[in-house]
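First comes one chain, alone, set out as structure tokens in the form predicted alone.
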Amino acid sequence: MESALFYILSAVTVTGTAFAITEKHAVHAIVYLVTSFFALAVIFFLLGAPVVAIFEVIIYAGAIMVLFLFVIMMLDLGHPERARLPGIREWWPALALGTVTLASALALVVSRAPAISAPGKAIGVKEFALALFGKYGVAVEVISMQLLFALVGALYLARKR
């Protein structure tokens, strides 16, 4: 059961990412990418890494996508007054990918099968946080500065001349 769910969710992740890359409308691309991130979070949960799954949802599907959406709004890439309502052709890929991801997550929760654990010692959230901010604290700060620079750059590009 786990291997079938893994392959189904892998297909959803790859398909959602491909749709995000090829989509012309930026907001639709973000929706596809969020769907891909949720499927990836379920894969992490399936592989016995619930902390990484939670980080995937909170950090990537939450914070980073909100930042991307903010940048799109600041750059004024979308023009809602000229947009038409999406038809079924635009809705079916997102609905299909979301349905498959939700069904896989529900099947995983209902079956309550033990997660596949990697060989080695499992660590808790506290130990993970201590390692992340102790040993890799500089890397975390560098990444946060890169995100700040990206936001400042987007604001600079969006300002009126």
Given for the second form:
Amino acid sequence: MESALFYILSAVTVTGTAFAITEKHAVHAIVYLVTSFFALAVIFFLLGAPVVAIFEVIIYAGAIMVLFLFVIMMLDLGHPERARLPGIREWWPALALGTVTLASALALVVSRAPAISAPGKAIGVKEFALALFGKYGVAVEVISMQLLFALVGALYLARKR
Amino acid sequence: MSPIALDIAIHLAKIALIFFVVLTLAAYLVFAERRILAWIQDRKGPNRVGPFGLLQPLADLIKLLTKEDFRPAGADKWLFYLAPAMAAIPAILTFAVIPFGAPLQLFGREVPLQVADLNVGLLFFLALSSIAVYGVALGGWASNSKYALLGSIRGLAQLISYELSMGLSLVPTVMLAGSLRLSDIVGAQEGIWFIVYQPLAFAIFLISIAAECKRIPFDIPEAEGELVAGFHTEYSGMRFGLFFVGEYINIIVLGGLATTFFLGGWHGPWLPPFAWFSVKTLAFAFFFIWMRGTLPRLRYDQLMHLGWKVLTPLALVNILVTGWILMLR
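Return one more block: the form predicted together with the partner chain, after the form predicted alone shown previously.
Next comes the full complex, this chain leading.
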């Protein structure tokens, strides 16, 4: 049951992401990406991480993509269907990143590392919070400092001159 | 019947019950709103179809189903068709985590009156309410109409802003209950309801859910004086009906959540638990209708000012004070 669900969800995630990349219309691309985030969230849930699953939906699908949509709706993008395919010079960063990802996946398969199996029970909010703010507390602080810089930067750019 | 089959059957029965009750209630809430508004304005309201006009929702349904399903030229076909469902589905999905009655003893086992007792129930509600934005945004954008687009941009900004104060106003209830599980939050209010400890959080939550339902005084996404009908201007027939019913489902669901978080859920003396839950939820629905009959619409800048500069800081201070009191106790 779980493995069948997993394969369906991963198919949705991969197809959704692929369509999000190839779709020329920005609003449609967002809808595809949100679909794939949803499927990903349910995969997290199956892995016994309900908190991560919910935050995937709240933060990625519910906040970040909504902001993207907000900006895209305000912009006049002209005729997206007339957009040309990117040339080779614009392709190479994507190619390099893709190669690294594929190589890592291959290395993982070749090394025959034991597959990560879901823990017997779901991780509760308490365990999650203790790990996040205890063991990884420094990382959380560093990231929040970065967000503060971004906030101050945005304020500086948007202030009245 | 094997235990698993029985489990599935019980769950399906609960889901069917919720669908039936919530959809019927939403249809009758439209009728109740028209009658109560008429009563406030010293009119009679719809009273022709059936006794006291009670069959009016049925007549409305037939009218909406037989209308032409119209799509404006230049509209984005798929998103235009999908958006009404995107608005209505998250609203009714939220009901999955609301405990609407005390656990029952059925077939020799305890059956909780709640579809899914998630340990992240409160976050599940916040996730779905952040998803509900897409119906409004995409519906207005896909219509290829300036009024609809303006309405959906306003709606987007409003929903994002008030989600923040809504989420923050719920933090104190989590601190008091010590859990994000909704059945635990209801259980923690067996003695004293959280509204007694947290009147400010309750007020912020109430204002925020009024904004989340896009009701007067916060109905600027569909302000009919300025934007025709806002984000659903171009919709007709049952697709418009889906937007409309979704709004009323939202009222019922958010009323149920306010009951769960602040008014002790299904706890109460004398009456059976399910009756207490219904009475409290419908009281919220009545309050929303009453508000619509009483208050004028806010201006867009006033709405943003209230959300970001008043409610959000107040909610943060409230969390801080609650934390101090819990530490000192």
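Owing to the predicted nature of the structure, the values given are computational and were not obtained by experimental measurement. Just so we're on the same page, rigid core means the largest C-alpha set that superposes within 1.5 Å between forms. Positions refer to the first chain, counted from 1.
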After a core superposition, would you say Ala63 shifts its C-alpha by at least 2 Å between the two forms?
no
Superposed on the rigid core, does the Cα of Val100 end up 2 angstroms or more away between the two forms? yes
**Prompt:** After a core superposition, would you say Gln146 shifts its C-alpha by at least 2 Å between the two forms?
**Reply:** yes
